[in-house]
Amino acid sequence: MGKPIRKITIVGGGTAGWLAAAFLNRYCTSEDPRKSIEITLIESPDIPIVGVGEASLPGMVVLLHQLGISESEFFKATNATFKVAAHFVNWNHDRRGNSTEFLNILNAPPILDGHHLADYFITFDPARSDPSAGMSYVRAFSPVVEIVKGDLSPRAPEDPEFSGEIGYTYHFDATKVAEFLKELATRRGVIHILDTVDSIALDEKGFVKSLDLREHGEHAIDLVVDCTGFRGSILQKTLGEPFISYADHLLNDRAAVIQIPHNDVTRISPATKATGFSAGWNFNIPLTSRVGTGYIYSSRFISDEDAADELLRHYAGQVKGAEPRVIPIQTGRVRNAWVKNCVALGLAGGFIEPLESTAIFMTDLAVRWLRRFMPTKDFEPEFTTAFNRQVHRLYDEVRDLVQLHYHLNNRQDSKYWRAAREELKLSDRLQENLSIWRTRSPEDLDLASTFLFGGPVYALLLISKGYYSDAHLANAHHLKRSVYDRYRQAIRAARANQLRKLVPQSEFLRGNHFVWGERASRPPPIPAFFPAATKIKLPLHPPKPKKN
């Protein structure tokens, strides 16, 4: 057995270089400093942060719980707020060709009397034939819908934090949380090191040996960690492992990104909203201090200019003197993540477009997989074979499903929207699961992976765009209507209870109901991190912070 790593090196900031050195740092010490790892980040003093992601999955509050961070503290210091839900606007029309909407929510549907919701809704109810069949579906298993419409927290205020029935996460300022994990992750022994990398060393195995730093010379290194961005400076440009491309699958390559004010301050939404634009889609990320925004398009079907004038034109009273900034994006991954002692983390390591807001918790799970899978010194291949089998998995996972919104559009007034619908390659998974889900809804086991999306999510997604407006399933006959009929009635009686309790987010932020509960003296075992469910059942009390 080879010597035991001892350093890990990471190379670049941001949110993904700091959530790396803050993980690591916390679940790679010991008691005895002689079997710890030291954990270096190295940024450069002259390369921004893109910032790309402001919104979160619910990996992102486990993350928050096993750190040991208060939801009070990552608050006020980000200028979060709480999200339920992905609300995705103008992606189908009706047939009199006017906008629909759906939700994507953070929480699963039941099982009743073993058989999915879906397959109830599907069969029994009505509404699923409707251009809001998606947010008919959800209203039958959750108040989110609600939520949403009222710009409620889904927390009450007296609820202790990190609880509740409903599922969320969070919206953030990514450069005030790459902040925020920097401060936490110095202080708790993580070394930060501000200086230029000038150039890169190989030894006669073609492994990184060292990095000749403008100021501070010769850095030896045992395992690297590129967090460099889109440059990929070392797995990418120095190592040279090749880019694989999905734009046979998604079709945008830019983003035009602003920040704005609030419309309205007392109405702050705790959904993530996307909208449909004539060349791709608009998010809307509402933060406490401002709204992020932008356009996601491809440039094949209207120029930057165009881009910005038609995000401006849409935020017309909110944007006075505002210049969209445009950022070129590449979509796809590297071939493969973990090559030789160089671990790719973040934007160096792939990039899919923030549908579904993806891209930290991407790359929280791969520091989470570096992690179970630490070689020796002796870099155990096996264990890189299986890293980087997870990462394949996840991008193309998402890939799927990023994908087949837009496969699944019906619009007709726009060549961007055609083009998505009928001109890019689906995979072959994909493929064969939208002919089995004609007659059936969607499952896990159809698909090669659930470490975000299941099938419940595909169900919603199916259900949403009228995939089943006409179907007819062919286990429909062995459903009771009886069933569901009781089913919906006790969730029409407990729906004004979920609810009572609620107020508007912004009264909740201003008033900053952040409580630690009667418990918190006693905090229980961290909880164990379970990344194939999206849907996280979050703890009740959190441990305290740690005080350095």
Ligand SMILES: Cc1cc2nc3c(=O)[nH]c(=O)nc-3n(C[C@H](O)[C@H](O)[C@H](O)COP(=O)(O)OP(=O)(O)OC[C@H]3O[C@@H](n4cnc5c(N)ncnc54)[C@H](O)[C@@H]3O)c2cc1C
Second form
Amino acid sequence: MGKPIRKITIVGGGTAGWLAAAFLNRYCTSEDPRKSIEITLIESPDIPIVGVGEASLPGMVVLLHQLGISESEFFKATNATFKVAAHFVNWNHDRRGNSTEFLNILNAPPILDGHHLADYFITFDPARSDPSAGMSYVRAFSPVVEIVKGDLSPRAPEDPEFSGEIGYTYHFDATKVAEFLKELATRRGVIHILDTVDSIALDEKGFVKSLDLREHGEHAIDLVVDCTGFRGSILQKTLGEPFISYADHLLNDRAAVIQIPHNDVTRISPATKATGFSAGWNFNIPLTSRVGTGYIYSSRFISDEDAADELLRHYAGQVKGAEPRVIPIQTGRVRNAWVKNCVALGLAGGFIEPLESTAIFMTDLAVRWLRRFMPTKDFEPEFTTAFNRQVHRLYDEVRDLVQLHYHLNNRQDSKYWRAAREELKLSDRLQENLSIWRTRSPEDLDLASTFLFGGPVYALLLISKGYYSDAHLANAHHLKRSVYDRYRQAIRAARANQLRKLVPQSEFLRGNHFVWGERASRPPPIPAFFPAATKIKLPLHPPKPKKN
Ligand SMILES: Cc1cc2nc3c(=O)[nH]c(=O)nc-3n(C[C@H](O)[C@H](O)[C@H](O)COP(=O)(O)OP(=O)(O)OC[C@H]3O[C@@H](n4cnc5c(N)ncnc54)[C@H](O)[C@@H]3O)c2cc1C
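For comparison with the form predicted on its own, would you give the structure of this protein in the form predicted together with the named molecule?
After this comes the whole thing, all chains and molecules, with the earlier chain placed first.
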């Protein structure tokens, strides 16, 4: 066995860099200084972080818990709010050309009598053919529609941190998150160097030997983590690892972003809103202090000026004199995120696009894989190969789900939406699945990986987009209507109870209704898209008649 890695150097102090530093510090250090790994983070004082990326997935809840971070401290430090769903508006139209809406939520639907809830909904529920089928389907297993429509908090004021039966995660200020993680990581021993890497020296085998820092001079390397953002300064620019573009699958290549004040601070939505625009979509992420918003669009269909106009018109009452910042986006990933002794994380490793808020969680997962496959100084190829395979699957998984949102749009009102539906390449797997799913609702077994998006997410998406409005499922004759009817009755009875204790999110946050220092005793499960399955007890079998 080779000699152990003693030093990890992270270059980049954005969310990716500090997340990696905090996580590796938590899991790769030891009380025995001879066994510990020293973690150093170098960030340039002259190159700003991208400063966007303000909606997360439930993996963030798990991460905070594992890092021993108090939720209330996190909320206060990062102006965070709860997120229970992604709210899609104007991605599809009804027969009259009016916008429809649906929610992608964070709780999994139940299995009833061995069959997916989606199968019952598609087979027995007339709502499947409505333009609001997605909302009806979510109502069938979760109170999240009511929570979003009422701008409620997913947790009751008296609930302890990291608890509650509604799956949730957070919106937060991206700059403040990086600051928060920096403070945490440096307090726990991560060495912080504020300096710019000017050049990189490789050894005779092409491994990174040292970094040349503008002020601090030479910095020797064991393992370097490239978190230099879209610049990709180490893996792409120095080691020459090629970038695999997803432009054949996804149209968007620009973001125009802006921060705006709240319209009404008593109504803070617990959803990330994604509204279809003429040549892309608008994200709306409410924090306690402001709203982060932006237009993700394709420069093939709209100019930067027209995109800025469309965005500003949409928020006419809320924007005064501010100009959006335009960020070019390249969708895709590096061919291999780990090459020799360099691992690229965050934007340096790739980016799909902000839809479904996946990037930070993808970084989180990759850091976990890095910890699992931590090599010795021999850099065993099996670790590198395993890491890269996982990352490839992750990127392809996210690309396919994100593309499905576009592919299944039915908008006739713009060239962009027609192109997004008709012109782009689908992966072989997605194409095959779309045929299979005509007569079978999606399940995990159909998918190459389910790191973020399992069968239930696909089912929700397809139902919401009218894929099953007149479908007949292959297993329909195995389903019992009575099972679905009893389930619906039980849900209706439980619903009022679930909502009774919840208060408006603005009230929850203003009152800082956190139970200080108290944590849910059970840690959250392993990162998954659905952190908390619905806990409603379902009387699937009719009660036995009482004997007299
Ligand atoms: C419009 C938009 C919206 C997004 N929305 C979401 C979202 O809702 N949810 C989500 O999960 N993700 C989102 N993302 C992605 C998210 O913003 C990023 O994943 C996240 O911010 C991490 O960025 P990063 O740390 O990789 O890069 P950056 O924040 O760009 O940080 C790069 C760092 O590298 C340093 N650096 C660069 N070169 C050098 C050098 N030579 N020497 C020293 N230091 C150097 C810089 O100083 C900086 O500290 C979004 C992205 C975009 C573009």
